[in-house]
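In the block that follows, a single chain appears as structure tokens, in the form predicted alone.
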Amino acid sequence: MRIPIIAGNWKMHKTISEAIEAGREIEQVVQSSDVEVVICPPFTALSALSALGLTKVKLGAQNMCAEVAGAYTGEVSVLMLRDTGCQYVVVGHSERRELYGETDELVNQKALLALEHGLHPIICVGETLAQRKAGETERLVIGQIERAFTGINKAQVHEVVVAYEPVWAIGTGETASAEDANAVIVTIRQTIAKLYGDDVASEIRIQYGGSVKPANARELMKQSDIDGALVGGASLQAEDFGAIVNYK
């Protein structure tokens, strides 16, 4: 059975202090102990949270380095994040994409690194209004899945989350429809399945992200391949975040 993974992506939000009120608050109000709660805040805040000790909420980073270390001002290495205290990095995010021109190969790249080092990654993949509008979001997907899986062997599988935000969705107030998320979260499944097998296929935890909010989050979450979700904006108030936590 698939536990539900519901990670909240804080961008560039929250000074440390911020956060540590943030993440006292969110541990107060989650209340499901059936769903895995993990929270990205920005790199400066990962050691203060950590510190906190909490309970019910895990630490997750929204980027790292391809590299373990060495020469590349500005990074931040997979060494430095587990130090943290940190469990998952998400990797591939629209925004990294897009703003930074991270590749399919480079979130192939962090994801290997990750799991060699004992961090699980959440891989996000996602198409554009464009893309959606050419009939390209399944091509374009499936292609991406299958370039940051390349080198995952089946027993790492598991350890992995997938993350399908249609970067229409980020930040816009627009979100895919739960019948639309499902198939293409469905397609997702398939395209493991042909890779690792049905086995793998099955156990293998995949969110939706793009706009969800408590108003949406249960229907989001009733669909039959919807494991969890990736949520922005809604994630900064612990209120907000709470309910989406305990959608049920």
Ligand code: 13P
The other form holds:
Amino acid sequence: MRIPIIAGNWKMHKTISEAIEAGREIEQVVQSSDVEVVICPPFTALSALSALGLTKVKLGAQNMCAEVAGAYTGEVSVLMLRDTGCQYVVVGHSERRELYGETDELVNQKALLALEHGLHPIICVGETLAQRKAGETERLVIGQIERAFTGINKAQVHEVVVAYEPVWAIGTGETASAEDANAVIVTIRQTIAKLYGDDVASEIRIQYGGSVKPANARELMKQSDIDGALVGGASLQAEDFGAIVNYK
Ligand code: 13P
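Given the form predicted alone above, what does the protein look like in the form predicted together with the ligand?
Next comes the full complex, this chain leading.
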């Protein structure tokens, strides 16, 4: 049984006080949900949110350094994230790949390091519009998964969450149709089955991300292989995020 996981990626939004307010509101609106709920605020707000002691809402970071410590000005390490009380970390978000040149190899290093130190990586994969138009979606996503999972052992796989986020659907209002999203997610699960076997593949949770809203959450969550959502814009307002979490 895969427990759905819905995570809010706040990206570069919210000061500490705004984050505290939203965190408290979200805790209220998701009270009766049986979904695992995670919010990923900016680094600066992690400790303050953690100090609130929320019970229904877990915390995740949006990125981390691929090194544990050292002369890496401006970076945040896995140990520092652990220190804040967060449990998840998004790795390989398409904005990191596109804007900051993150490669599959770097994403893999970060995922391995997160696992080694007890954080759950949320590994993001997904194709651009040009790649989709060229019919390359499957090949690309399979390659991203294979490279991201290099060195992750069978016993660690259930600690990982995968987020399938087609780049063209992020922040655009365009959502992949629920069926199309599910089809790619089935391909991802098959890829994991080839690497680790069917049992392991049937346990890993795979989210969809890209313009998830209260209006489309239920349709997406109804699909056979979609186990949750990674929500950007609509996670900034407690009311919308709550409506997504309470999709049933
Ligand atoms: P939107 O929900 O704003 O499209 O963002 C999706 C996303 O990038 C989540 O990581």
